[in-house]
Structure formats: C-alpha cells, structure tokens
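As a starting point, one isolated chain is supplied in structure tokens, in the form predicted on its own.
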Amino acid sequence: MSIAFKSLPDIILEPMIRNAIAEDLGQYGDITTRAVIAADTTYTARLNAREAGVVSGMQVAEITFLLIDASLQVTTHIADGQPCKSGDTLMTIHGSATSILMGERVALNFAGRLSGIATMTAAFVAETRHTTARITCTRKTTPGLRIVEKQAVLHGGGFNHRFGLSDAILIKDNHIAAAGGISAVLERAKAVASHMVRIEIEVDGLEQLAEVLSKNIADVVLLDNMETKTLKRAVKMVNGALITEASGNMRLDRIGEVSGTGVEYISSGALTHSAQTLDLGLDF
C-alpha cells in the first residue's frame, strides 16, 4: 500500500488551493464585503466546530487565509488528526476583516469536507481495534482533492491505497477480461513490472483465487464483493502467500466482521466519496 504524509509542503497544496480561491472570487472579488465592511476594520474570528469528530484541514485552512493576505495572523489550536467536541475552537484568524470573509468560506469548504473524511475513517477504524486489519480509501476521490483527501484519511488513522494509476498494478475484472483471463494478464504484468511495483489482482471468487495462487506472480490479492464466510475461506487459502485485501461494501456496520476474518487490508471508497461533511462554522 502507498505511503503518504499527514503533512505537506505548503507548496504542493497552493496550486490546488489557489484555484479554489479564484473560483470563488470569480472577475470582481467580493462585492458583498467591499459594500459592507470599512477596508481598515479588523476583527478576530474563530473556526469552530460544532459537533464532535476528527479534525483535519487546518493546514488547507491556513493556507487559505495567508493567500489572501499575508498580513492575517492565524492561529490552530487543535491541530490535524487530532479529535474535537462540540464548541471547540480549532483556529483563530486576527487582520482584516475583508480578507477574514474572503477567505471564509473556502477554508470552511476545505475543513468541512476533510474533517468529515477524518471522522469517518476513524469511525472505520475503530471497529477493528481488535484485530490487525487495516482501513484504507480507494481512487474513488473528488477530481483536484486527492491528495487531501487521502491526507485527511491518514488523520482519521487510515491507510493510503495507491494515489493513481501510474504507482502500483491492479489488475481489476475489466482487464482480465480484454486481456483474456488471468493467467495471461499475470504474466504480461510480470514481464513489465519491474522489482518497485507491486502486482495485485482481484477476484471476486474462490476459483479464480486458486488460479491467481497456482500462478505465483502476484503480490497483492483483492478480495471483491465476497460474503464473510468466503472471505474467510479466501484468507485461509491464501495462508500468508500474498497480501490479502477486501473490498467492494464495505459499510461501517460491516467492517468489525470483516476484520475479523483475517484480512490484512480493507479498502472503502466511501471514506472519501460518502463522508458527511463536519458541522464547521467561522464566528466573529
């Protein structure tokens, strides 16, 4: 599985962020606040939380607000990973109130969203305290928020699957079927993927397993849409010869049974497609 970092160059992220605030700022800027606000009132505001979660975001958050004016002090008090209570105070941003409110609502669109991921995660990954399975997100991100959202993923106490199709080799049922079944698909892969790259295959039955394990090519292998019962069959066929990952439904009320099988990794796109958004707001 790939490895990412629960912090990052603020580098990386200014792109990503820039384009944010520049879809919200559109031609004009805000008109709103330029009507409304005297350009030399300052103020403190505070991003607070109200309900409970996991936070992530504050440096997304940060960033925001420093892009729109370097001048804004700023300040996290409960930093990214970290979990928050109702009325908690996450950040304070003391300046300008014009760039406060031109900022807010993308730091909160950023926070909102990526907390909400965090919790959601952690909420995954405390229904296999016992066990040593593993919860990690899917490519399934929104298009530009990946890096963040696999980001807020590891906040919540996740893993990170691969970032994207050039990093690992997943063989998935499409690609078995155009390149005619697996064992050719297993040996095509073999003869490109050098000593870096991980080869993994899904199967969504016990039969196709057992072909993927009499070939002894692939490192990885993605248990699709079984029942717990044939996962544990699966895990028990496999006995440590590849790495086993269970995918395909994985809904909260589900995992605990299903980290209970065996299963190394357990991969859900719902992390990062499903989360509801945590209940943030920035009160002057």
Given for the second form:
6 protein chains.
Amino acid sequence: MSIAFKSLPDIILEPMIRNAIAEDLGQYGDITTRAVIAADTTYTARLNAREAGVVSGMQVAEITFLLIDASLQVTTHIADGQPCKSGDTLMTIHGSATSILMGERVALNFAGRLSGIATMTAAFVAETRHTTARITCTRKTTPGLRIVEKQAVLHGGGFNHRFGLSDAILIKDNHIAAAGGISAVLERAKAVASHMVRIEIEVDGLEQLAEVLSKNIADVVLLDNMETKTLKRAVKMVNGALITEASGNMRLDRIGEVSGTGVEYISSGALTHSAQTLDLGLDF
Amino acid sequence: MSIAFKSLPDIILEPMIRNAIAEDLGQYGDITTRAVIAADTTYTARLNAREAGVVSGMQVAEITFLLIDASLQVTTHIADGQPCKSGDTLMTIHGSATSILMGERVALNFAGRLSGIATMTAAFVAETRHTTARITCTRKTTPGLRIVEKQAVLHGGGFNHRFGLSDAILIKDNHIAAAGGISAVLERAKAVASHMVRIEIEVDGLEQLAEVLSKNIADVVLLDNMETKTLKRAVKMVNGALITEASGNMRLDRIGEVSGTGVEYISSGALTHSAQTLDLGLDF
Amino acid sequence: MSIAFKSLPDIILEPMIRNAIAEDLGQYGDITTRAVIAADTTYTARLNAREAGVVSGMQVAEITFLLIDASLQVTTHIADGQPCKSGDTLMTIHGSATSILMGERVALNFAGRLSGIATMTAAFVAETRHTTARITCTRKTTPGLRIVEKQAVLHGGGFNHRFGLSDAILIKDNHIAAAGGISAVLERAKAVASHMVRIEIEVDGLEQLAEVLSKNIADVVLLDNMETKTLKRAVKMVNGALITEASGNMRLDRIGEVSGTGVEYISSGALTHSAQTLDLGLDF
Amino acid sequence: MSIAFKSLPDIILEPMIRNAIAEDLGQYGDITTRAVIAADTTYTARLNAREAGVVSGMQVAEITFLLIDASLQVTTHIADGQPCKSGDTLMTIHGSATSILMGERVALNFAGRLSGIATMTAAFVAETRHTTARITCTRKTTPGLRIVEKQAVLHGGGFNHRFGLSDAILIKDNHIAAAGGISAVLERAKAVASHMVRIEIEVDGLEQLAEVLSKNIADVVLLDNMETKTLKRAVKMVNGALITEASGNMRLDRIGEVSGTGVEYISSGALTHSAQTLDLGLDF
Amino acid sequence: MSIAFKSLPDIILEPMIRNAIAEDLGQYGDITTRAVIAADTTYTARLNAREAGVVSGMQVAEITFLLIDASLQVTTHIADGQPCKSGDTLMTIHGSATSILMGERVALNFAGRLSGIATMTAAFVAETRHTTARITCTRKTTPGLRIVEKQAVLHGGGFNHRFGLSDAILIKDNHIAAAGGISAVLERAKAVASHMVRIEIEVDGLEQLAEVLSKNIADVVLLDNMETKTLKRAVKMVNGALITEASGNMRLDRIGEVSGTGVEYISSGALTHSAQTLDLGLDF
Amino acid sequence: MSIAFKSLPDIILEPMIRNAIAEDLGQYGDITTRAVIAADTTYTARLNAREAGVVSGMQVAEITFLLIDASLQVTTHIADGQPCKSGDTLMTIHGSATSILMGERVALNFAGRLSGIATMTAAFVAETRHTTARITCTRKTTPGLRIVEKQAVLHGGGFNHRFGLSDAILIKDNHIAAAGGISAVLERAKAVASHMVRIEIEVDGLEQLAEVLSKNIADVVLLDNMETKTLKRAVKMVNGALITEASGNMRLDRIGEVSGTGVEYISSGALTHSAQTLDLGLDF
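Could you give the coordinates for the form predicted together with another copy of the chain, as opposed to the form predicted on its own above?
All chains and molecules follow, beginning with the one already shown.
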C-alpha cells in the first residue's frame, strides 16, 4: 500500500509555501537572474544529496517549483521517507532557467531542514529497533512549519504527537497545581472532554502515577524526566492500563536504554528544534 | 543611542506571529487549560534562561502574549541583543493563567530558536575580535522566519546580507556561465540595475577575481570556498577596490584564521540553519 | 468554576467575524445610516429575546460590535449557555447610533442562529435526563461557522464530536469496503495513528460489532441506523469495552427511548443543520 | 437563453469555498482516509437526492471537488435551479477516492443547505402563481454565505433584495425616528444619494404611507407587519407610484392571501434563516 | 448635521491602508531612520498644503499614522471636504520621530492624490453652480483605491456613480448589440433584476432614446458623446420621465455649457484617472 | 536578449490583480452582463490605443483576463516597453463575452495608467538623449501599485530608484538634523548598514556636499532643489567619487538642461503621481 499517510493534500501546503516564496522573491523578484540571464534559457537541474540521510521535503520542493512556474517538469527520484546516499539525485527539474533559479533557495531551505529532521528521527528510531517503542515529536517545532516538520518525523519512521493545543488534552504540572491535584484535574477534564479526544497527563513520580491509575480516566501517561530505573518501575505499575510515554532529556545515546524499559512512546523536542540541516544542493 | 536598528516595527512582525499562534491554537484553542483551570486564575510567569547565551526573540515573545491577551503585563528584563547567564529571568508575564498558557509554547519556540542564532553568531563574532572582519548571514534561513532570524544575527553582533532576491544583485557561478563569462555578466547587470542596488559577484579563483577587478562594476566580491592562503592573496589583489566577502564552509574553528586574512565579511549559512535552540523555560 | 471551556479566545473568532462584517458592510458601508442619522447621535440598544430558549452567540455579538467601534459599551446580561425567557434582555449596547446600526444585523444573524442550535440541543439533552447518555454534534455544520456552532452545542448542554477530518479517526462504511473489511482497516489505522488520536469505527450490525470487539483497537464504536432493540443488544455486547455512540435519524421524539438503551453518546446532524433560528431583536 | 444570471463567477466563490475546505481538513487533512485507503484507489461517486426539491449548490460542489483535486471528473446532471425527485443523481464525481472523500462533507454541507433554501423558496413562489407577486429574500442570511444563499433564492424562483448595507438605501423605523420624521429623512437621503441607488422606506401604517407618497422621493415602500386588509388598502393608495413590498411574519400559509393584495414583492427572512436542509448523500 | 456620509468606517479602510504601509515598509522597515535617529526622539510634524485646493485623505492619513503607532497624537485641522489655501496646516502629528517618518510617504501619497481628485471635482462643480446639474464619477478609478477615490469626489462636492459591476445595472452599447436591441435588452434586465437595483442604459442618439422612453423600464439614461445641442433636445424629450446623465469627453471647459442643457448628471472619468496630485508636504 | 528585467513573475502580480478584480466585481459580479447576454456568446475584443505612446500594462491585462477565465485566448501584439500609434491594436482577447466584459474595466484601468507613466517617462528620457543621464522614479507612487508603476518607468526607458524604505538607505534633511549633522549621520549609517545596501544622502548646497565627499561613506548623493548652475558645480566637485542624482521640481522642460550638467540620475515624482492616463479602449 502506498504511503498516503505520509503526504499531505496540496491545498494544505500551498499557503505555507506561497508565504515562503513571497519572502524570498520580495517585492520585485529575482533582479539578478532577470538582469543577466536570457528569458528563454532552459536548464535541467538536479537536486542532489551531499550527505547520506532520510529524505523529506520532496513534495514541498515540487510544489514550490510548480507554484513559481507550472510549466516546469519536476521528477522525484527518491521520495519522502526513503533513504539517500551522498551523491544521490533526489529530484530533477527541467525548464526555464529563470524559474528554477527563483525557486532554488526556497526549495533547498525546506528540503534541507525537513530531511535533517527525518534523518535525526531515523537515528532515534534505529536505537529502538530491538523493542516496540515508538519515537514521537512534540510541539517544539518551528513556528509556521509544524505541518511539514511533523510529516518529516513520519518520514524518518517516527510517530506524531498531538498537532496543537486543540486536538488532544495534555495535562501538565501547572494544570495539576492550579486544579488542586491529579484526581481533581482528571475529573474536570472528563466532565467536559469530547469522547473523540484523548487525555494525557504528566507525572513526575510513582506516587502521582498511582493516583492517575486509580482514577481510570486518562488514556496516556507522560512519564517526565525519570531515570531509567524509575521508568521501568512505572511501566510495570501501568501494566498496559494506559499508554506510556517517556519524555525529558531524551538524548540519542539514551534512547536504546529507555526503549528497553518497555515504555511505548519516547518523545523528543530535539527532533524538530535541533536537527542539523541535511546538506543538499542544486546542480545544473 | 538606543538599538532601534535591531528592532522591527510591530506591524511587520504581527502577521508572522498571528500565523504561529493560529498554528498552535488550532481551530478550538487550548482545550486542556479551558477544561481544567478556572477562568479567573492569575499567574506571574518568568521566562528563564537555562543556559548562557545571547538573547533574541523578546520583542516577538512580548507581541505573542499581547496578541493573545492585551491585558497581560509583560516586562522584559534582558533585551534582545544582551547576554544572559543560566538562571537569568529574561521576561516576566503577569495576568490570566489561561492566556499565559496559551502563548507559552509559541513564545518559547520563537525565543529559543532566535536566541540560539544570536548565541551562535556571538560565538563567531568573538573569533573575529582581533580584526575588523564582520560576520554576516545568508538566505539559508527558515522559510517564513527570515525577518526575525536576520534580526537575531544582528542581536548576536553580526551583520545582515541582502534580505532576498529583490534587494541586491548577487551574481553566482550559474549566472556567469549562462551569461557567457564575468565581463559579459557584469555589463548586463550594469545596464539595467538601479543605482540604489549593490552588485556582488562570486568568484572561485584569482583569475576570475582579476577579471572582476578589471571591469570596475561590482561593489562586492564573494570569495567562495577558498583556502585561507588564497583568501589572503585575494584580499591583497582587491586592495580596497571592492568589499570582500568570504564564504563556503565557514566553520567556527576556522573563523579566527579567516578573519585574519583581512577579508571584510565572512558569511555563514550555519548561523541560521544549524544553530542549536537556546534552552529557555517558562516557570510559574 | 467558570465556564471557560464554553468560550473561545477572541483571536480565533475574529477572522470569522471580520469576514461577516465585511460581507454586510460591502465596499461602502451603511449608506442609509450615514445619509440620514447625525454622526453624533447616541443610542442605548437592547438585544432582546422574543421567545424562550438557551442563549448562544453573546461572545460573538460583543466582538462584532467592538470590532466595528471599540468605544461602544457592551454589557451581557444573559451569558452563553444560560436559558432566557421571551422578553429578556440579553445584552445592552450603548454608544454611537451609526456604529450600533452597522453591527445590528451581523450580531443578530449570529446570535439567532447560535441560540437556535443551543435551544435545540437543550431539548435533546432534556430527553436524556433520566440517563447518563450525552448528546453530541457531527460535521454537518454550516460551512465557515463550525467553531461557533460546536460551541453552541456545548451551550445547550451537549458535547462535541471531532472538529474535522484531522483531529480523530472515524472509519466509515466506505473505508471498510475499500480496505477489505473491519480487521484490515483497524490494523491499518493502528499501524500509523498517533497515540493521541482516538479511533472510532462505524458498524451497521452486530456481526461487524463482534469483529470490532475482537480486534481491541478502536476506542469508540458508531452504531449506525440501528433500531432501538438492536442498539440495546449492541450496548450489552460492548459491555464497557468501547465507548458507544448511536447515530442515524436521531429525531427528538426518539431520543428518550434511545438514551434508555445505555448507549453513551447520541449524535445528531440536525442540531447544526436544521435548528430554527431563535427570534431575537434589537430595540432602541 | 441560458441562466447566467443564476450563476456566479468562480473567482467570487473560491475564497468562501477554500475557507470551508480548510475548516474541515484542519491542519493535517483527512487522517482516516490517508491511513486506511490505498492512494491509487479510484471511485465513481454519485451525489443523490434523498428527497424531492429544487437543486442549488451544484456549482459550489463542483468547485469544492476541483479545488481539492483538479484531476477529478465532475459531471452535473441536474443543474442549479432545476427540480429533483428523491433518488435522482445530481452529480457524478470520478477519480481519486481520497480526494472525493476529502471533499464529500463540505460539498454536501453546501448543497444540502442551498437546496433547502431553493426548495423553500419554490414553495413560497408556488403560492404566488396566480398573481404577479415576487418572493424576495432579506439580509437575514448565514454569516459568510450570503452570496450563495441569495443565489439559492434565485434558483428557487425568487428574487434578491439588496445585497448588503452599501448597495441600496433602506430607511427603517429607527432612521425615521432619529431623523425627525418621514419627510425629513427622505430629504436627507435624496440630498446625498447616488442616482444609481434605489431608496426604500419602511412604513407601518397608512398615514406614514401617505406622507411617503406626498414626498415623491422613494422608489420602494416596505409595508411592514400589516394585516392583509391594510395591505390591500396600501397597494391601492400607492397605485403604481412606488414599488410595493410586504414584510413581517410572512409564513408560507399566508403567502397566497398576501400575494392576492396586489403587492409586488413579499420578503421573508425565513427563506435563508429557517430553511430545512435538503437530504442529499454521496453514494459510492 | 455632520458629514458622516462623506466618511467611511475604519474597518473598511484599514485593509487598503495596511497594504500600502506594507508596500512601503518592505520586509525590513525603514532602515534609514532606524540606523540614524535615536529611538526616543519625538517630533511635531505638520502636514501642510503647498497649493490651494479641496482637502481629502485626512481620515486615511490619520489611520495610516495610527496603524503604525497607536501612541501618535494626530489632530486634523482642515477636514476632508473643506477648502485649503497654500500654507495651511491640514494635520498635526506628534510623537515618535521614527513612527512619523515611517508613515510620512504613505500618508502623503494618499492625501496628495485624493486632495487632487477633490480639487478637480470642485472645479467641475463650480462650473455647474448656475444649474442643478450634479457632477459624478465613473469606474475609471485607480485599481485598489476606488473606495477612497469615490469619497474624494464627494469631498469635492460631486456625487458617486455605481460602485462596481454588482450594485447597479448599466447597459452599454455592447450589451444592446449582443442582446438584439434596446427593447430586448431592457426586457431581459427587468425580468431578473432586483427591485432594489437601478437600471441605466446608454444611448448614442435620439432614436435610441425614444425607444428607451417607450419601454418605461430604465431609471436612468446615459446620453453618450452627444453635442450640446443634441443633449438639450434629449433632455427635453425625456421631460422628467428618467434621470438624465451626460458622458463622453466632458472636459472642464465644456461643463458650464453642458450643465445648461438641463441634464441632471454629468459624469467624468477624468476626475479619478487624470487629476493632478495636490502638492502637500510634511514639515518638522 | 529578451526584456526579462522588465517583466515580473506572475506570482508577484497576482495578489494585486485579484484585489482589483474583487473591487470591481463586488460581491455579486457583473449583474448587467449576466442579465442580458447569453452565457454562450463569444467575442473577439481588441484592446486599441486611441493615442500614441509607450505601452505598459499588457502583462497585467493578460493576467487579469486569465484570472477571470483561464479559457480566454489572449494575444499581445505590442509588448510592454514598445511604442504604439493611435489606432494600434495592443492585444486581442477571444472567448466568452461575459468573461471579457467582466475584465474590461480592470484591464483598461491598469493599462491606461501604466501606459501613461511609460509614455511620460519616455518623454523625459527623450530630453536626455544627448547625454548619459538616466531618468528615475521616486516613492511618490500610487498606494498599492508600486510594483507595476516602477515597471512602467522601466518600460518608458527610465530606471528605478529604491523600492521602499527597507532596500536602501536614503538620508534626508530631517535625518541629518536629528542626527547632528552630515558626518555624524553617515558614521551612524556605516556602523550598522549591511554591505549589500547602498547609502544615499541628500544635500541642498555645496558646503554639505563637501562634507559628504570628505567622509567617503555614501555611494550616491542627492542634489536637491539646485539651480542648474549649482548642479553643474556640484557634479564637478564630485568628479566621479559618488553617483550623482538631481531632484526637486524636475519638470519636462528643464530635463534637457539638467541632463547637460553631467548629473547621472534625474529623479521625478511626477512620472508616477502626475502622468496622464493613456487613452485605450476595448473594441468588439
């Protein structure tokens, strides 16, 4: 079955991409290219990987070029979610040189960043291979780019957390404090929440976890900033009654150990806020 | 004199920030907070640094909170462009707990990223202290965030390159090839360019540089991917006739050496595409 | 505790309201009022109920008047979610006559429609009083008004279903057919779904229900177009293993009977697509 | 001659439809369909009427599907303004199953509502068949949907009133009171009104009507909340000097009688604010 | 009575003004002022007339400054629609120098252009003083500025024609030809037109005029490109049965003569497409 | 080589053109044409010049027609930047009569205004033929139309000044006064300006000019409101050290004389704020 889940409808992506194109073109467009390159020059450009990784951003890059010039011929060779080696050609673009040069930087800025996220996610996922733990992102994404950064996490083999504040309930320490404790906060949430919305609650110790379990309201428990030993005990306490998620300082070198605790999800903000750009270039 | 140059008018920043808020609030807002926290709860929240760095994004964070709730009282303690230590309180926000929690993540996502850029820029700038070389950014910015990322470079003590494709001419290797060489491309640019627009041209060797110098048209020369020794010779050849800029693989550990060549500008895409987020948090 | 869950942040509502104001003002504004009423005339206007019901749309009406003229003094007497009798004054608006007349129709069009939905919902809810069944809406809302129509359902005492296509999984007959049956479709969903997203599946008979139960993947089952007798058997089969929701032709006169089956949720598109406008007027 | 008057240019409708699609797709699109249906599945879907009525919204439904996926093949079988029987296929859509399922709910929400308005209008019009009276709508429309609701009234055989506040003058009781009476208000309107703008004035009795007639300024008189007997006398008094419009509590069961008074237009807000959705469905 | 008819609600004007500000500020704002003027410098600036005329654009200029900086104190001394002499101060702005300099050019570009239109209109109106003829504009306005240009015509003492294509019917020669003649075209228009919409028809000779009169459908007749003698005969033929409007090559030096024919309206595209900018400046 | 520099990417122009179309279509479109012309009528329309000039706005007119109806066949016969004689056909449009009539006024309003600017610019340029002086525009453009007005100046043979406040530094008298003199202001500018931004400074006398020259920071000097004799001396003083620009009351009859002074650029706001519309018409 094809990977439809890992692509998005163009109508969702286009406003974000138009915004990025407008930002780079400015009010007057590419004054260099228009000044020095004959309007009828055509190019075949190759979007090449200069290091190995996992590809993301090809759908975005393709839309970028086509919004600028619908007559460009764009062929993707390595699709979003696939691995690439250094030197691989990910995409070929053929047509007006002016159009290709106008889109080059925007396409590369997207694809480099998104492939970086997919690549970092894949590295985290690789550490969990011996287990059934899943890697998931957070809301620590780049303002304005959340939809594509979350897709990039999927492309890297990870899973998505809630999209934003309105699609799931996640009760954190501040909520618990303000509401007067775990039992009170869970009852309040249950009283108004839609039956189509999951409820997750953050706990920082086993005592809190016990209270969460006793209420039988939450769907997911966020085990925050726990040592591996404590995590293992927490997972045991939960014993399948809730989905378990570990978070807090989840560095790559700790993922193997944490995934061995039996926790189901490991979430990391670093996937989206600290991934290194994958080195890509456009060659003519 | 105050640092007006390093802030932007609110009317420019607001659309970007509204977009980011809408992304996180989704269609229904913060369903957790609305479910569990009494509407009249008030907080005093502190935006604290959890590591040392150079601050950026305070103006953006303040606008974020005020767009969500104009009655919040926001006080900035460490302004954009100033250094911070771990534990410093950068900003205090007082008012509706619901409003503060709604804005928390957006404000942190901006401020963490921008302070990361300012901090990395400051590290580059520190390497040039013994010289008059200036650090400058590129167009390798996050799509949609260029205005604030370029400000963050200023906050770190760097300088800005052109904003986008329409405010300056930068002739690269592809342009030179398509136009039939350096002399031809410079003449074409001169023939149509506004007198208010600077012309920069990229060269990859001293022979090209000699041709650029002989034409006396360009304002700036981009010395691309040169070894330090070659850079030194290039600067000497230019001898003040043009502004010199070095680019290509400008890692932090090379900046000191490069700035010693006498080159006036050193540009690095890493400042904006590979800065690590500065660790900030909101404490109640 | 105040009803924060039943209000929305202004920043979410404003674009929808601006759009409605622009629609009514047209390109030239209220040419009647500007022609015949002196600019300094002030009014005190009362938004009155002309029939009994449950109020919704007061927050929207207030924002409408304030977007047109921030100097208007708007006081809400009967808040969203409260019952009203014929003759009750819901809101008082004091200030420029021109401004009030400009906002009158937009405010009434919103408030009449939304109060109609709240009132119809309350009638459905009243039929469930002897049980713990909850009334919920669907996606059969007015294009462009979903956020406020779903709030109106809350104001009437109902609950919300998923907001749209992206915040929960709801597997319908077409999906089941295309995917090759219930087991296959549930496994596919589980393989990719976020742990923060609920999965609901529609069944039209007890055989399908048995298969759903055996897979232990779904959170919610939609019991579609079943007779009351069948519904009762279905609820018994489920026995708390899943959340149960009844839908399909849920007319007011059937709600009492259906809620007696033990089903937890009863969903009705009629709440939003066929509610009668509540008769409201603005009196000066 | 074709019914161009009853359709609108796509460029006017598209922003409204894009808004509705964005509302339903949310930030992540149709996560159910993408998860469980293979991306290359194709469907032929039929938009069928499940009750008899007058069709409206086919142009809007077609644009909806094509904005989501320009490669869909959409054929309209029963055009806007034509009657349908229960079971009739109004439109066929062929192509990507994913695309059709993404557009289904938005298309149905529009078409059901608009066909409901056209159907109710046709019922009103049928009551006037023995006369030359025309049925017309008001500004009591759904916020954001006025353009298509007014079209739906045309599709049902009715006529449109002014679009909004800026395209015609309609002087109501509050205007008369504030301006110091009928003569004064009409003179003020005449003093500034464009010659391309009609002037209508509301009267609630024959004395006011006499004053309106004596001024010879208005084009149209709104006979508000009059009994049939009074209406008949009013029409006689006017004797063709003005266009006559009856309004106020114009229920379907009264239209035949009212249209027999010789009044030229009968306006009803119920057409747009209280029409029942026509039952339509998409079958695969 | 105050001149409310000649001002527009801010909510209508703001999007146009925001667009103009964004155009001038560009992506980075006023880099000159931010670079060289201390952020806390305050100015009192005077918007002065450098030639005599009729003022328009003060409302727009005030909104411009306040959108840029809500803390500016703006006082209008000579309101829209009033005459000014060379040297008159029209408006005073006090506050941040940076803010005033950012808004200066946008405010002047609007006010100079609009005052030019008001001034030219007043010159046309002066030529009609001995008659009851009214001067009116056309749709030959600057794309994007129609609302304020039509207001400027009011400020100059003129009247407005229809706003655009959707608020009145104006049947021109091409419509007549395509529909098969005057009688046919008028009957088609009558068959579908709203009773709230005026119908105007263009004629280029007395024969056509006679046909228009015989149909008794149109409200207004456009007497196009007629010599004064013919115009006089046309007005006589009409004899008050229709509103008369003369158009086509209505130069200032011909207005006196044309207004003497008894024609009620004289329309001129030159008012909006060829008015000279009034010379205004901002002095500190 | 083709004139790519004088055209703009469609993606930049479309928002401005959509805005203009929306303004003219209003909320309901062309009610005249839809009422009286059969929907399947086709036309061939010719956009003809009714006076001689230089053409601009053909790209904009073409986009206008195609945005309204992508099936129209549009052929440009005389491209932007080319001269036309009275009677020349500039463009042919073939297709739906309704579509052509909907776009007619917007296309003509753009093309008439822009061709007027190109024509006036060409007249200025003609006066400089005996020299190397270049004619350039200012920021005194129509709000919202700067991009196309600046293109029109190029089409007339002129050059562009900076686009807006953010793409170049232009230090005026107020800046100099506020910063404490020419030397101070130039040093401040140099301290923060990007190396990709030109610095221009206005001087009103030779003493100021001497100070500018002595600082060796500015790229361009604006010689404001100088008599021809003084200009000549200024150019001599500069002696190629800076680019020279003359401004202030640069009427057509003075251009020949001014260009003879050796000044390199002559800027005139009149090109964009006071050009007469070129008389164009659409004939069927």
